[in-house]
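Shown here is one chain on its own, the form predicted on its own, set out as structure tokens.
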Amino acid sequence: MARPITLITGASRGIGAATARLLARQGHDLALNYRHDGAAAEVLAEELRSLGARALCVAADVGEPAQVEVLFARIDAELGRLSGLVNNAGVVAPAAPVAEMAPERIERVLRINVLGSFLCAQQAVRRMSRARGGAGGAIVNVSSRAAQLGAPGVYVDYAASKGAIDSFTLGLAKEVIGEGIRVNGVRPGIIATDIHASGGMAGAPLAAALAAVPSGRIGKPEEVAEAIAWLLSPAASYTVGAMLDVAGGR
């Protein structure tokens, strides 16, 4: 059987990198998208190749339509027809109340987190859809528990962007399931990645947030990767439009 070909956006670190490692072990070939850290992406690609996977690194800002088109064209040319997409790329900005957020900050968060997911899903559907000559596939959107908690005083813009991803996941899932494409999402909680520092959630703020986690600990990227891999797999064949919380009960 042909190996699945899966694109992971924002794959050079954190949840994206953990998902790539797990999928490589499960027999996927991977396209690794990154925006800046090409060196980290190439190190990861070499690790995946040692596991028997083909791995292609492609730089692209997912919030820029022309760059997304080039990203998918390279996958077509160098790996083949896509069967899976993990919309993982996302950004946060330093903690701030809404009244102090610059318009440029809000636009950047929404452009990458929301528009980027739309653009990548759009390109993936064009390739996967049985109505367009594809063989079907699966899309997993990475949201956040912040979508339901709001992140007041920290990053309401990020929380709002992830709320949009929740709605997008549900709507797209219903729109394309008849074309052989399953769409689902995961909502990570507080996970051990460097996104917390960039969002002002290191140190005391992080400790305070962890106090509200019933499981009493921070999550691991590998735990989110397991949920993503399951949603991509045939084992989740009857799971459509679902949002799976991976948040320790928070």
Ligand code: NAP
Given for the second form:
Amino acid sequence: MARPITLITGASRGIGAATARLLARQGHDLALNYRHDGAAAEVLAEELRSLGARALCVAADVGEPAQVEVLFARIDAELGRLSGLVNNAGVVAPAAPVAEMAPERIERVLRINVLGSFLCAQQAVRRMSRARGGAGGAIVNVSSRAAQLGAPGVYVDYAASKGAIDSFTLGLAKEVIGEGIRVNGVRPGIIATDIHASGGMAGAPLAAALAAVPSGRIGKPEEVAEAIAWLLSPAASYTVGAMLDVAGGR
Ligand code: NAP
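Please supply the corresponding structure for the form predicted together with this ligand (the preceding block corresponds to the form predicted on its own).
Below is the entire complex, every chain and molecule, led by the chain shown above.
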């Protein structure tokens, strides 16, 4: 059996890196996309190679159409026919009420989180679709519990971007299942990654949000990776357009 070839966007750290490690152990070859931290991506790639996977690191801002085209062209040339996509790259901005959000901030969050996921899914569908000569595949979009909680006073722009991802997942899933492509999503809760320090919910807002987690603890990136890997796998063959909450009951 050919090894699956899977692209993970935003794979240099956090949930993306944990997913790469798990998929490599499950027999995938991997394209690791990142934006800035090429050194971290290369260290991860070496680790995956030691597990027997092929690993290709590609810098690209997923919110820039020309860079996304180059990302997929490199996968075509250096890895082969894509069979899986994890739309994981995402950003938050520092906590702020909606009334104080600069237009540039809102545009950036929507461009990376929403446009980026659309652009990568477009390229993936063109390669996977049986109607276009492909061999089928699976896409997992990484949303957030914030999509349904709204994140008031903290990052409503981010929550709205993830709400868009939920609708996108449902619509695309129905659009392409007849072409052999399964599309699903995960909604992580509060997960221990650097995203909190890089913006949004550091400090007091994070502590307050954690107090409302029924499981009583923060989640691990590896726990989200398990859900993503299952949705990508043939074990999820009849799961289409689903959103799986990985949020400790929040
Ligand atoms: P993270 O630790 O901040 O990592 C983000 C990754 O995305 C990094 O590899 C970063 O690469 C990459 N990235 C950022 N902007 C990019 C761009 N424009 N193009 C390509 N790559 C880009 O984040 P995380 O917590 O693992 O989050 C991963 C996903 O889970 C995101 O979609 C996030 O919204 C979602 N999520 C996270 C949580 C949580 O609590 N952690 C909860 C719900 C949902 P560089 O470092 O190279 O820039």
